[in-house]
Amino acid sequence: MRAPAKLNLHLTVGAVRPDGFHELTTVFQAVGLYDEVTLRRADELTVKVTGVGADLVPLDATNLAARAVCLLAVQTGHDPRVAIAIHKGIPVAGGCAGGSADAAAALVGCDALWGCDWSRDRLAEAGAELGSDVPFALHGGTALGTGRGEQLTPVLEKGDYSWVLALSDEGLSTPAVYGELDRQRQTGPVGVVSDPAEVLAALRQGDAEALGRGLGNDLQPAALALKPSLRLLLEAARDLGALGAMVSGSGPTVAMLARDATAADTLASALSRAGLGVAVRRADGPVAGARVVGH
């Protein structure tokens, strides 16, 4: 199996809920760089992690992966007793939903392995128990999210986008970087997108400039806050052509749209040699979520 990152091309955050989540108004995008999951049975279940970052990946109950297979088995009654292998391609705690594509790509292949024969609505509900962005990762394109992030609604759009993503040295927590962005907004007043009208209105009409324009993220202040080198990618997308750049979900990966293949093949090398970021990684969108691509 295999399931793309996702970018947040407009996040909004708002207050947070009473089960603890903030609500959130979202556009998601499934982008072309994946984390790959094997799974085979096994007398007991089992994680193993190949790949960048993968030492920052936990191996036991608590790997979304392991917990999406030991879900779907309570809900079919089927044996968790797998050996789940993952490569990551997907940036480690970097904001790009890596854990949940692991998790859709589970959940994808354990309906294969034991003939469950579930439907994605079906699959992308139960995934919704496990964190709000596995709906996504399942059924990949662009969406609408809102509610926690795990209530999906199509997007019309056309066209494709070519991404240049710049991945730091260290990860952010998720937590942290919502627990700093309460902090600010209880000692003052932040930059905060008003809604996702311009971004649909531009997938709506394939239009990669006023995409870049419209690229907002709520959470961006509170993760350079918390990693200011985070200002030097984003200053050198401006200053390298990039049609707009903004810090992915929770960081610190930066997104950076181009205007097309060409721009970002350029882009992607003048930061390389700039040596800006720990890895610069190229991928369009939209692409589908988890799929089933080998036996």
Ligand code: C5P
Contents of the next structure:
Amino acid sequence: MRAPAKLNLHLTVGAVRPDGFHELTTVFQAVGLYDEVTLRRADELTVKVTGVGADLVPLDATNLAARAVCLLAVQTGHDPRVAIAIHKGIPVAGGCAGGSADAAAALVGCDALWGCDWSRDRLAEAGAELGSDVPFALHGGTALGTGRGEQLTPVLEKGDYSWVLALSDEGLSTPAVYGELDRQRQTGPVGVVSDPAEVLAALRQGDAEALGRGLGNDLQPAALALKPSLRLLLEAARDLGALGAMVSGSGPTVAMLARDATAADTLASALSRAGLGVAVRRADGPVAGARVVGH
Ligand code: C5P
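If the one shown is the form predicted alone, what is the structure of the form predicted in complex with cytidine-5'-monophosphate (C5P)?
The complete assembly is shown below, putting the previous chain first.
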């Protein structure tokens, strides 16, 4: 299986709900940076992780792919003893929903392995309890997310978008970034991004320039407070001619939009040479959600 990373092209964070999650309005896009997950029946449930940042991923029952296997096993009456192998292409703790991608891949994989034949909607409904971004990792493409991010509406769109991602080597904890935003909001007004109308209109028209102008993320000031060096990446994006740039989700990955694939390749090379201490990746979107790809 392979499952894509997500970017939040727009993210409005609303009030804290009684369950502790924040009310969100977000526009997700799945981009071509993938985790590969393989499953096979085994004597016990095990998790092996390779790839960039693998040492930061838990191998015990808290691993989101392992939790996904157990969840589907309980709900379908199958045996959860499978060997899970994850190869990380999505940055760990990077604000690109890598853990949710692994859970989505595991759900799709178990569904195939056990012949459950669940619909994607049914898998998404089950997966939402594992993480707010799991339904989108199954869905892919571009979608509007509401609730805590798990309620999806497809978005009318055209065009392909060429992204450059700057990956920091030290991740940010999602709860810590939400906590910092809450703290900032208690002590004074924090600029909020407006509604997602501008981003949705740009996507409808396939207008990369308008999308670049419209990118916005309420979590960005909190991510910048916890990791001030991200400001240099946002400045570099502007200086190097990106159409727009923002911290993705809770960060610290910074996503930069380029006019087309050629401009993105040029931007990626220039960013690599700028010596900002980040790994640079190219990824285009939108791409499909978690899928079985061969056996
Ligand atoms: O659902 P997920 O595992 O992505 O959430 C991780 C953490 O991010 C939550 O425990 C919560 O602290 C924060 N979060 C939030 N509101 C959301 C989504 C996530 O406060 N809508």
